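Just one chain follows, in the form predicted on its own, and it is written as structure tokens.
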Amino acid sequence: MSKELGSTILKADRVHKSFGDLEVLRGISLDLAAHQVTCLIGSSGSGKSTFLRCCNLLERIDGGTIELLNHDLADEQIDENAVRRHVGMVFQSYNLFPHLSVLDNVTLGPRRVLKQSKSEAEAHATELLARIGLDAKANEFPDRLSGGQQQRVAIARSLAMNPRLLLLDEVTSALDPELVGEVLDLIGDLAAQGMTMLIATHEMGFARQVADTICYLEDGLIVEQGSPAQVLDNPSHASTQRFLNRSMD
């Protein structure tokens, strides 16, 4: 993709994270500029999801630094809510509130956190739902929606907070194959509109289409980083090629 990138949104430097004796991140360094889309690829257990969770303070790092919009995420005194106001995160399991309608799911954050009025929040939510083709489902409850529809609502809920950065963690892995395309199309539209995104994905074709940069992770390290053409078509590391060969099987 070709786009004009802006200032640095996220800067990770030699990030380490362990769970007990298991070292999951072993020195991740990564810069993400405004309007850039970076896709993290790699086998399950390579550290993709853990790194995303560290970027949203769902996990605290053990070493190194992460600077997000000039916030030092390693600072023990950091205001987590102040950081999360600027960061949207979408999980593979949707995480919608089952007792709330689609509209209420999307407006909850803006009303509670951004202190928007009900009418302001609902006007923005209605606009977002129309944008993703689900305005007719505004009063439905999540269990009345398909998996693909629920995931699109989850993305709309994150967008309602007007985030500077969107983190997407394997958002299609829980979907039936026929529903994957509608979610990937939405993310592709966001990329074209300039949304800054850090995406963990196992969809190589999608990564090729939307990413400015692809990072291949293995055993908690970024083994290879470059443009989609570099990493997917002409990888310089044998481990990257082995992973891609397995992914194509």
Second form
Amino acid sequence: MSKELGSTILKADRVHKSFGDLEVLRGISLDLAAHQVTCLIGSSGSGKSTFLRCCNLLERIDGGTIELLNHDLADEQIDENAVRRHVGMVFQSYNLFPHLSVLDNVTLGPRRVLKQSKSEAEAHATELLARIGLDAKANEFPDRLSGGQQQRVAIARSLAMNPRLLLLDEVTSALDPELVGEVLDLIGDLAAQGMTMLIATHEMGFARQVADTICYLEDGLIVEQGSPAQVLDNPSHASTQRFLNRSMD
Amino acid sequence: MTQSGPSLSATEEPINLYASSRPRLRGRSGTIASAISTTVVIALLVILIASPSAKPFREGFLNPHQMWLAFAGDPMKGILSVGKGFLLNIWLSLICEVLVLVFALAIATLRLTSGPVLLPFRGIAIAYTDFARGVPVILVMLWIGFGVPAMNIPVISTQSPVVYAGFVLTFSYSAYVAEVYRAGMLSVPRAQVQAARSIGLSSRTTLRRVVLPQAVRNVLPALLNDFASLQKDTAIVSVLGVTEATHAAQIAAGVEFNYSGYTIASLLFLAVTVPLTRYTDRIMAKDRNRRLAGGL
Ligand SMILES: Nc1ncnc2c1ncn2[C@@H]1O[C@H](COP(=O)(O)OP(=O)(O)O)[C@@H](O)[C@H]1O
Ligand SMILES: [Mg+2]
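Please give the other form, namely the form predicted together with its partner chain, since only the form predicted on its own has been shown so far.
The next block holds the full complex; its first chain is the one shown before.
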């Protein structure tokens, strides 16, 4: 798979992060160019979520640097709300706002953060919902939707902010197996349209299809990174091979 | 059904699915049964109240003439109108409720912040909540209502008793309502906050648009309960000599040596609090159904 990559969006350099005595990230270095899709794989507890959360400042790092569009996130002048305006995040448990309709979930950010008018935000949101095939559900509340539909709305909610980077944290792990496909298809479409994404996932087949780069994490370190063919088919590290064998069955 | 392999029912013993006691009456016979029992209970109550030996009770508590006299008032006899007085209970409680909603929200929010600068204020908020919830309202009412005017501070000491009363009710109830709000905000999952922050909402907007609406929905019954209490506790204002329903009824009782005025005052309070609690119950039931239906 080869596609035009753009300028650097994210540059992580020897990132360290501890929770108390537990060092969760132990020097993660990773570059992400515009339009690049990178999948983080690795067993649970290896630090995938923590790294994603550091990229939109839900967590603060203890060492190293993360640069987003050439801005050092550790800089005191950085406004975390401005960072999150440009970095979308989708969670395993969707986290839609249960008191708001699907439409209001999608327009909340554009209206309150981007200060778009109601009509402008709703026009854009309706367009987005149509793109994911859920325009008929615009006025429903989240609890009336299936898990797959909720997760697609959560993705639309992020997209409504026109993010430069989208972080996806195991977005299919909470779904019933038959609902996984519709969400992965949507992410595949986004990749094809050039969205820059950092994706933590357990879906190896999906990672192979969608990723330009795969990083295998173990105990807070990137043990191996490269194209899907390199990492998934010819891993050069024994631990990567062991992980892949384990995730086959 | 074909029987193959090991049988799942180990014994062939017959089982009994009937209730051991008499079956409950359902449908038509159920309606008739409840109608009969209701009639009997009401009849017993009427007989009890109408019986000759209950005459002092009827005279003292349920005298229609006295009830009307107290309700309407009689300037010639120096009896103030319980009905008019009750209007004060109503508007005082409405004003206090609005103030309580705002003030309690500020307290609750303050207690849930974590900034180091606000630490002393959090301490004050905690001390305030402990104090206001721990001291009887009537005590604070006497303390402020008589103590403050006696201090001869310009402006502050020269307010009407209604102002002190409103202040005390707001002061006391805000502490309860702040705790209700706080419980509500704590019941909103952290993931909701993270999702809101992740689309760039500030902490303020997150509180306003994401946390509070869910928090209030979760604690609406408790809020309404506190409002019913506040409505009732406006009666305490009478200790400051403010003419509200209870005070007017007290005067009528003193003049007429008859307590039917208290009855009419009670009925007025019930006319407000019963619909309010019924409404609360309905909301609670609806909320329970929503939860049971698998919603959030
Ligand atoms: N807020 C936290 N406080 C303490 N420990 C945490 C916290 N978040 C994550 N951890 C720990 O960090 C490690 C990595 O977690 P995580 O990044 O969620 O891994 P992954 O997403 O790869 O499963 C785990 O051991 C987890 O228990
Ligand atoms: Mg994780």
